[in-house]
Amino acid sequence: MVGMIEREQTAVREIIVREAREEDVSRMTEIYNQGILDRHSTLELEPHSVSYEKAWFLSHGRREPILAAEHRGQVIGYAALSRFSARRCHDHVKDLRIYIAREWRGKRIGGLLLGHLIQTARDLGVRKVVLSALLSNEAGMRLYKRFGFRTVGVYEEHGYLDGEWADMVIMEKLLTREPSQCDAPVNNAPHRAERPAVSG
């Protein structure tokens, strides 16, 4: 037992944060299918393309960061910052995305992830960052409020899922409340193309 936690705690050391790449899309949408296939982070129920995903990660601009953690060279999970909304009052507003690797779970790299991508929120300006995650999903719901998320409120039977109705937490974090660094106008960097509507 000893042995297998001291070996988890090297891996865990060997993992760097980076921003994603474009080649890393291939692997981000295995990781995400895992989760879609797994029951536990999403509504959707068919798995995803890569081309699919390659648009969604294409649509993200400088203040819509994507960051990934790799261990020995292979992407093991990744989190992301997405536009909440088209609409100009909202461009402090950002939705979390965050999925890992299945052989991956339970050992730290959520915290380990979404602790970078808030910080690099802040520095963005980011004012707030919003999600909905599944009433079910304990786990996700453990990381988010360990970093600060409060619950705003919950969507009931706001899916079928394997033929029974799912409720959606809603929960958001305040990031800062500094009138100079979120309340002027935003000079954001265009936007590659549109975001797919992506749940989860």
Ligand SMILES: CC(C)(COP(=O)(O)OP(=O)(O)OC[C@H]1O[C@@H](n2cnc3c(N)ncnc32)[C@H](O)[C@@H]1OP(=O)(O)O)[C@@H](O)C(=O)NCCC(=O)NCCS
Second form
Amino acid sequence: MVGMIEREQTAVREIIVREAREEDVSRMTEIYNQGILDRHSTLELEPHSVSYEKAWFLSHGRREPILAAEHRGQVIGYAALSRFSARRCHDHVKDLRIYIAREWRGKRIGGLLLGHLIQTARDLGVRKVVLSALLSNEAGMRLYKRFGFRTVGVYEEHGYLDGEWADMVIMEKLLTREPSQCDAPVNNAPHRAERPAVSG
Ligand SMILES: CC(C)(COP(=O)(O)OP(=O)(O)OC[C@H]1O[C@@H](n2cnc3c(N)ncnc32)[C@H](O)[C@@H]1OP(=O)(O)O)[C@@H](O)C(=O)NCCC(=O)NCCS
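Since the structure above is the form predicted alone, I would like to see how the form predicted together with the named molecule looks, so please show that one next.
The next block holds the full complex; its first chain is the one shown before.
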């Protein structure tokens, strides 16, 4: 058991956070599709194609960063800010997507990515980050609350997953307020995990 924890700590120390690249999209699609299949991340039902996700990736401009967490050359998760809407009046609002590969969940990689993404967003002058999440997504809810996201409200029965109606939570975080403890310090990319993600 101790050996396993040490191996996990070593693995997490080897993680870097960097800007995602177009050649990462195939692996990012794989990770996103795991979330679709697991049924507690999104209302999407069918796996996305790489070409669909490539179009999504390329739709991001300079003020819509996409960061990837990488371990030994493999992308293990990513976090992105997308336009909230096509309307110019919403230019300052960005929509969060964060997905960690199945085998890497629960090891604080989500927090590592989100911290760096929020810091990047602050540097870019983004004012607000919003998200929608399934109410049943316990890990997501805990992560967002830890980072100071506020619940705006709940869309009841917003989608239908495996024979049941699912509620969707809408959350937001204003970046104009003081950074929270979770918000990562400014670092030069690539960023390295500063502390082990798994405690003894
Ligand atoms: C949601 C997600 C991004 C969180 O990232 P992560 O690296 O797994 O999460 P962390 O290890 O940082 O843990 C976040 C919190 O959830 C808790 N948690 C982790 N796994 C959990 C689980 N299976 N069940 C309940 N709580 C869990 C942790 O204890 C932690 O709580 P704390 O902040 O109060 O200490 C990640 O699990 C994921 O990608 N899931 C699938 C895709 C998804 O749901 N994306 C979000 C769509 S809205």
